[in-house]
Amino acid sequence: MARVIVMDLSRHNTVMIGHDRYFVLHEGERSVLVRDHCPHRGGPLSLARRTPDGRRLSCPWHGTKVGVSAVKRSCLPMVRSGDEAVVVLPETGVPVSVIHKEILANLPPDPTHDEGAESR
């Protein structure tokens, strides 16, 4: 059985399910709730900077680049509406919290990044 959970996205950015973290992630007019690691060696994707391209996130721990579509495809299904956003949770048994955090990953791509200069 599933868990729904209502979150106030003027207040609220991330869900601790147990020790995993997500975030909304915001994709143009679309808002995801994606996990927060990076699959390389799960750095924490939500301090990533995107790109100059916008298409991809770059590991602030190694530079890893992930791609932004691959990303959503750990998002949870959600539901927003204006600020309320209602998420489908996987039961766990573990507890749920909703907190903000300072998410990088959805400012404007830095076009001053050199993105050569990364080889990954």
Given for the second form:
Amino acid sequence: MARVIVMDLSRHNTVMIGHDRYFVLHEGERSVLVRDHCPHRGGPLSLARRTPDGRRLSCPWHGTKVGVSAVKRSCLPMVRSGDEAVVVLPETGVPVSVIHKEILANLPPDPTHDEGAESR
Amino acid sequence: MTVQPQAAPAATRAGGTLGKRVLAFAGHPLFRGDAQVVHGRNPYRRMLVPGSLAESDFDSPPGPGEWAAHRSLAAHRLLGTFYEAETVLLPEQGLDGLYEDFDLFYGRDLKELREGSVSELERFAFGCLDEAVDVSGAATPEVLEAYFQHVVEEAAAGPSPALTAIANARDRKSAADLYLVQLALDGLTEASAMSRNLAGAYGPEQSALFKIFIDEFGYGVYDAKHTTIFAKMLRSRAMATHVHAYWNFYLAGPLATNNYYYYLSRDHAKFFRYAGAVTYAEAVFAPAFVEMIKVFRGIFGDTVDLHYCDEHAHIDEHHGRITRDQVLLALAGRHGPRVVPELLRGIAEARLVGGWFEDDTAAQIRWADDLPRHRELAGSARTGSEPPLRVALTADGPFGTRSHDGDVVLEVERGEADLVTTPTGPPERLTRGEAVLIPGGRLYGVRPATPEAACLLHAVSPA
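Alright, leaving the form predicted alone aside, put up the form predicted together with its partner chain.
And the full complex, kicking off with our chain again.
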């Protein structure tokens, strides 16, 4: 069994699935719905900034660098047509909602970033 | 309609190599049109409106929000002609008198122009889909099934914008005929694109697709062939039944929808996308034809032959099941997660271009049905400072239809002219000094009602 939700990307960029949060990460013209969770200690990657090369996210909590490719590999199945995104979730019975939040990870790379901790 | 050359320097606006090739193709005598609004019984001649093509910039592909742009219509007319030249078209009355056109249409000169342009023109016309659709995440057969079920249920629940526009039109008969013409684009050459995916060896899924193909071709019985029964429907409306009689009235959305299946079928790297698209199409056809039967019966009663719609309302339920279970899900199961994103993409793209078909047809119906209001709007429209384009009309000049990227005001400068917006409805007579607002993306043609006439096209400044 699966559950389908529909997002209007002009209004929403974040999905809450129970206690887990996912956000829409832009990669060029593509959009992917990734978990808002740094693999180090669970920091909010939506508030991460990109490293100058644009290939990693610098977690705001401990500065851990997480490869964008690795983040994308964990994304939820989603089909986007224009501003509409259809997301397919496993049927877990937990409540699901869509909201709008500030997402720094979609801003251009941060030129002031320092080389802090690396992803494990 | 002929746009005077001083107003549109062709070679400079049409862009680089692609622009030059398509101008060379469209400038061929086969595609210059004639004075008739409805094309004659000659499948090789169709109006590509070379004068308006020259204004189109083939260096700038239309983006997802520019589907109604004139260059989109122009590109899809060309692509449709390219694709059909890879099929066999013979006139029902025989080739006598048309041998030369047959030779020209399939001949080396046009073939080389087609082959040298088709891939680039496809990128131009369909590149917007790459921007409009993303598929991401772990795409499993379960995800595929859930997504497919969602979009099919959505299609079954939602009203058809085009059929709603027909039901709400003042002139419902003309509106219904306009819709029939959009269906005729595929209806009279049905399953031609599909035939390209039947060759090869790909297991039971190939046989499943072939079953559908056989149905489309009436099991080899000409009277049962879907194109034959489509023609019966046209005949019951006293409409022409030869291929592309109403070429001038095909809209960009329906052209793109028809071309989309050729586009996928021509390139077998897109096979899985095709499988997704055809499964979506077959699944949504049956309820769409049920709705169409209701609307058409409401307008025409028993005078219209809806055998074609009845046939599809019935057979497409089976085709929907066969494509879902024996093609879509079977391919996903056999070939694994790697192909699922392509299957999903095909479904999403077919849904998108199908929506364009509906929205474009609905918009044309609403506009053509409300020309008095557009006469009023012309009076209050703010026209730009650019000098207008002058269009000279002569009785023996070629008739063609076109659209514009943005709103324009068409004003009759000299003589009288008929504005033509539908295939069977009465034209709108405009006398000297009268004007009408033509919304961006709306198709129209103008023919002279006096021995000579001239119109001015004023660009409208966005509000």
